[in-house]
Amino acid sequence: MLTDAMGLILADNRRIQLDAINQPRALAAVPFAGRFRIIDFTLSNMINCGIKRIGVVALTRYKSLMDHIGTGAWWDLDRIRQGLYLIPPYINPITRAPDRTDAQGIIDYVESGRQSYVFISSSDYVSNIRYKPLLDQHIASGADMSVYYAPDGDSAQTISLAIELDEESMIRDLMVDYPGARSQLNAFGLLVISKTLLLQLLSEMMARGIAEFSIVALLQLYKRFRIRALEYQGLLFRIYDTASYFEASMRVLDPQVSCQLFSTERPIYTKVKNRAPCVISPESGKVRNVLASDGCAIMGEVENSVLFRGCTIGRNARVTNSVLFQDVQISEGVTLDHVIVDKNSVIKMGGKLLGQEGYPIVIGKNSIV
């Protein structure tokens, strides 16, 4: 159990845009796998590893995120001591933009903790991951920082953290979002650092007028500090664009994949909403390979799709290879294929939306189509 470590979750990532999906919400608040949000996986990973003090840095579009995590009760973080800390931005009253004093909120959070190490996680990946191996290797190697990576780099990938390592597995080169990167070793947003060094770097940021704090900014210090990289061999979904989000959502439908992601040994917790169980009408068509959450009502045909809470599929409707967010209404006779429909949207009778593999159609929140 990691009792000597605190957590810090970065809810935003300006490098990553999911079209209409994350326009109304922070990246960490993007729904995933039927009833979860991306932040649920990071919060649950930290709790399962024994971390009881977790700060969430929310810079923009954080209403949905705050509504979801609340006091942290669903993750057993509503405590008198330690628990969940929301770190809001400092907005410059003149420019209405994030100010360099954003770092002060993080400094206050880190300084007030008694732990010696800080796990910093971004919100651009989904995984059920153990933190202890990373901390053990970090301490044993004497590195200044340590980060996980996976050998899944792609020369055509536009969002990446391609790293090259020396004989001691220390980062000797880093290329950010470069499509022609030679290395297939791709770091992702989970880094451990000592509390003392983090406070030093945050103070330097404020002194230099730097407003943005991120995993990338820390990794770019590889020439100044010894940053060790440890290979992660478990299941990992990178969320860097709409296509990658859609692909990850479809892969969850595979029972072998879902068993790895939702382990009984390390459960994933989320906000509970009391709704009736999913109902499938006897008059419905084929319903196969569907992840349907509570409150759904299926009267049409659904295949290879993810339905969040409260979705309604009308009679004679056909939904295939699609992701429907909470309280989406699909009217009678609608045909959907390779479509992502955001929360509270309505697809009118007889509508037909056909996307393609790798290019799903995205319908924004509260839309009527």
Second form
Amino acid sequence: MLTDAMGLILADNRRIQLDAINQPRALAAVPFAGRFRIIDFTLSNMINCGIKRIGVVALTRYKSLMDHIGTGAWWDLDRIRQGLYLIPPYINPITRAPDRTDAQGIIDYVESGRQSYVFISSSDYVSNIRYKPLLDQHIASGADMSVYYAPDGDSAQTISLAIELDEESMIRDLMVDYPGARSQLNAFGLLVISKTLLLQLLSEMMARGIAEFSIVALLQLYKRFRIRALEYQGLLFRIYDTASYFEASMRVLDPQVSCQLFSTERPIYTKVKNRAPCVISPESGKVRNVLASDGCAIMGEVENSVLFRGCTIGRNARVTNSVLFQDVQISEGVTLDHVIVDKNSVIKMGGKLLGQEGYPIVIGKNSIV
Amino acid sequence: MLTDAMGLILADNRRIQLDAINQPRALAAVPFAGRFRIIDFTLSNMINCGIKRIGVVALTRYKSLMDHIGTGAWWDLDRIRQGLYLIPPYINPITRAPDRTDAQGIIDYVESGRQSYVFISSSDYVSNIRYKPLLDQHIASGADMSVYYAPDGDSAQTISLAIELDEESMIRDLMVDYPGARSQLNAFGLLVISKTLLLQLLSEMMARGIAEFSIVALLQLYKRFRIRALEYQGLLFRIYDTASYFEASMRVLDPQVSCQLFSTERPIYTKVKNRAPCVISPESGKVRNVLASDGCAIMGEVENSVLFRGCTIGRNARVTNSVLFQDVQISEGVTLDHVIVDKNSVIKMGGKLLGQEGYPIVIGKNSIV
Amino acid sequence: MAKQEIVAMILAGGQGSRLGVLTDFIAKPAVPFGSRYRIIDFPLSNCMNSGIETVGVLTQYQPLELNSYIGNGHSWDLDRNNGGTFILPPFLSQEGNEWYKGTANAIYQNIPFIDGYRPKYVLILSGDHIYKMDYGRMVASHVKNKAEATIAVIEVPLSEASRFGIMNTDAEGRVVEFEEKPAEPKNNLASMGVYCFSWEVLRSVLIEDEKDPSSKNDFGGDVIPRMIERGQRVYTYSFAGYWKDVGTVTSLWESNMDLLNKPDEINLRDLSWPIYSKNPQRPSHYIGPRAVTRNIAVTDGAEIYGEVYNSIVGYNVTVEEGAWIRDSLLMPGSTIGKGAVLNRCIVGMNTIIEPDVRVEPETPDGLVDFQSPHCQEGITVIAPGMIIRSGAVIPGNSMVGPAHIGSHPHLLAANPDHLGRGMEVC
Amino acid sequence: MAKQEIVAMILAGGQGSRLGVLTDFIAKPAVPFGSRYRIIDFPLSNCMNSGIETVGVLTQYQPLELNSYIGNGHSWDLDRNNGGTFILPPFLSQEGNEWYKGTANAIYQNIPFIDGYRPKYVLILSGDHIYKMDYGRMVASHVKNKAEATIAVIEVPLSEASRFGIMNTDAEGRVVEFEEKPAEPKNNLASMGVYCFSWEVLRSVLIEDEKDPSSKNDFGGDVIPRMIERGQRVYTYSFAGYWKDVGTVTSLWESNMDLLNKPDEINLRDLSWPIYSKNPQRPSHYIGPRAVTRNIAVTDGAEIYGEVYNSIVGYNVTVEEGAWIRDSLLMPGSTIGKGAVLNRCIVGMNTIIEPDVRVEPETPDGLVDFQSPHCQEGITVIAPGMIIRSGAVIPGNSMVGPAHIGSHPHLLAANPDHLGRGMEVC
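Could you give the coordinates for the form predicted in complex with its partner chain, as opposed to the form predicted alone above?
Below is the whole assembly, all chains and molecules, this chain first.
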């Protein structure tokens, strides 16, 4: 158990656009796999590793995130000591504009923790990941920072942080979002650093007036510091656009895949909602290869789809290869294929929406179609 | 019990300056009476009236406030439903500047509550106040809003919201911060309004691009709406400058006064800190007319003073007519009179600071003098 | 300690022996219900939704599972700083020690607990009823009637009234007579076992009842009749919704089936009166590529690859491909193997049904050893934490439990992963 | 249920009869200590500070006050989703029912509870010791020694060793012999009543111990000697800080006085190992304009107008003007009237000492009826929830409780505001 480490989640990723899906919310708060949000995976990974003090940095659109996280009780983080810290943007009291730096809030959070190490994670990937191997390697190698990478060469996913390593597995080159990168090693957003060094770097940032704090900004210091990279061999979905989100959602329908995400030993925790059990009615059609959630009522036919809580599928409706967020209503006779429908939307009677593989149609929150 | 009402605390008061004391924190988070913060009084008043859903609007310098409120557990507001909502400033995701309106966050909060009435309070006064008479009068009179006022004519305190009433006790004139006001009736920051009307007014504000939402802004609608005013006869300290803060602090030393603030039936709740009991040492000097708190160690002499948690008074030190915030260290031989010392400050050996009644000296946070 | 106007006391101490092996190691209120609930979720959620925040749970028989299920009360928002949930077991005092002798004695022994909150009203609730009720309205009716005791009643078919405690009232609803299971009922107002008392009155009645050596210290049998006899103001409060005592195998099975067949009666989907439960932290349930599902309720962590009809599927249940299930309750954590056939079967928590097991009312060649008077109408109960070996054939009206392991070691075994006896693994 | 590496079990079931009237209606661990604490705050805070989040509190005698004091465990951060605090009373099972026969039997009866967490190690702690200890270090030493049981020991003066259980060890710290209160102790390593066991080992030893009809089912008397006898790996863990068993009036008084006179020994001001407690929500304490206070500890809600020397003043205590107090413990909520004189007096919670009462060792004309063998060295104990009438004169070594009200109605009465017997009013 990593009791000597604290966590820091950068819940904002300003580089990412998921069309309508993350327009009303931070990427960290985007729903995933029927009852979770993307940040649940990182929060749960941290607590499953024994981390009991987690700061969440949120800059924009964080209401949805705050509602989801609440007091932190669902992750058992509602503690007298330690627990969950939401680190808000700093606003200048006079001009009421955001302060030049986000760093002060992070500095305050890191400084007041007793732990020696800080795990910094972005919230743009989905995985059930152990942190201990990274910390062990970090300490054994004497590196200044350590980061996981995925060997993405055989994946369809785009490489965004291509790293090259020296013989000691230290980063010697780094290319961001560059299609011509030679390396297929893709660092993703999980890094460990000592509290002392992190505080030093944050103070430097403030002094230099650098506004943005990110994993990439830390990795870009590879010339100045020894950054150890360790291969992560488990299942990992990076979420960087609608297609990657949709693909990850569909792959979770495979029990061989989902069992790698949802281990009994290391559960993924989320906000509890007390919805009734899902009901599949006597008159329903085929319901096959479906991940469905509490509060759903299925009267029609559903295949190869993910249903979040409270969805209704009307009689004779046919939903295939789709992702329906919470409380979506699919009326009688509707046909959907390759569609992502955001929260509370209603697809009216007889509607027909057909997207394509790799290019799902996205229906925004609260829409009536 | 007012189960049909929710609370809304406007923790920001941009018109107020307490010199060094509220520079690092919102006025709501300013310490008061040994172990409380100003907002504790309003939070406790609300829960003592049976309100179980409270939103706190904070715009600037709210880190101290967030740390203090935490999950809301100390006020028993860490609930699955209802409970505490911190309503943060809205920031535009593109420009990263605060959005034109604060109102959206408040609208979301008010709209999602089931209660019919909203008690809106500022956090610039200290009182142990019952809300039920105001709501009863509000309903009986059929008014659109209702507000408490204090008959401040005989008080040394400045009248800031002078109201004139008609024969039905409805507001017919309102003058803000105007020394020439004829009326001695001073409305203070506690107002009740129906959820429906509040939502209507907030939508109007948004539509008109009005940035600031405040009690005053609502009262200024007295020509358009019937605003009932009800006299509040209990003890009330309005905090609007250093002198009013200091005066209120000194008055709480009087047991006749403090028993009006700290009723056993309606306790004032605050964040719990597990400090050791206060110790008055064998060699201490006179300790008289002193409000002192856990974690204090008194080796010197203290009179007519308020000591927050963890203060140390060295041997042969003499502290009179002063307010010492948390963890202040007064070294051996120091003399203080009429001084307010902010958190964590140290007065070094042999120091001597003498303020005057009505003009106390203020020593800022973390100072070493 | 802060004053609370209303304190609720839930009687959760009974063994529930008519549920047989389902309550071998857990108290009846901890028995799973309706895919994701335990029976006690209903009174606890009713308290929460009614705004009652101080709840004593009187336990005596096998309280560990119930204790760990309720935990700090967080799932029902009952982890309050003042009040909240308290498990109240019997205890020793200077006068000696006693177990709870009856329902009234259990409350009597906890007078100091209740006194600590100085309540005006005390609600006495049962831990084994399925219903949704606003206790606030009942208290309001109690106040309006200036009653000293108010008894919730429900209309039952007159033909069944002789199975219940029947309240005979005057025109104002004041109880003039109480008949426990009358042979010739005078009306059809049956007591639901939900009582509201003015605390000062109840307190003195309990002290008196305790002194009476002939009393069995029971609310229905002693306290209420005593109050009526004396002319105290005992009123009824009429309740009109769904209500079911799930004290028998048949009623437990029926009430579960009501969720599927009469979904509007105990409407679990009504967001204005949610039933809260301790949620397992598991992924959404998964319906496999060749599954057939008709008229089922299912929840988190379940995986269905076989055929399931008219059944309740609990969390973390796995139904393997080729299994065939009808009219059954699969309690949380159970696994149904390939080719197994279950009809009218209640499978206990964390029980494994190995492939090709058959449990059916019509099984002609089944073993008669398992027949139980508690099981009727063809319903079979398999205890929690068992393994039913491949090839076992079990007829209807059976009750299969650990006691049979010795005599049928080739058919039955204890599930070794089912640690801590009744303890949930999730 | 999530696995927990370590589960702590706090033995809080004893009556503590040597504390007399202080434990008439509350269990010993709930007795107030040091102005703002209860005794049980020490083991609970040690657990929290050691990172142990699953704590069973074994209760049996008068658990209500303890139960409501611990509540959901929030004050010690022990309101966890998995784990947290559990009050574990005796219960009924199918095999019948039993009260806890001894400390080992209490753990034996709760084997299913512990099993539910599948722990590697179980700590057995007492609910009535004042000490600050990092249990994590003790477990580390247990692991390092590959021990099956580890017993925390503290060096006591050899002259006092015969009052303790003494561990005789070999060079590696392995216990070769355990002697309970030996007449001629071979060394001065006394058992603190703090044990760490490997759970699998303890589990089987407890099952065996339970089968032995000659065993008293006690850890010190039966379980530990049995393990040593058999050659199991029993080690000591040496502890060097402050430790005191507060089981007698004298030791309770002394330990409180140690806070004033040896403040560095059990350093409550050490922010790295805070002692947590349920905080009363009261204003800061107030020292009046004519008060005299020297060498006192005082906390929230107290108001002092009189003279107080070398004393512990609990929360919500009022000392009126003209009262004179020395070497005393004023437990929370007590009121000392004008002109009262108290010397070496322990005043129970919510007790009212009316004006001009005198309680002093040297009182020549005091009543002898109150003399108690539990009170020595001139210390007098006044029960909680009493009123001592104006003019009463009570000599040293007295124990004054409700039992005396009948014989001295002009001197004593029960405080009618002290509701719920031992219940705290705050």
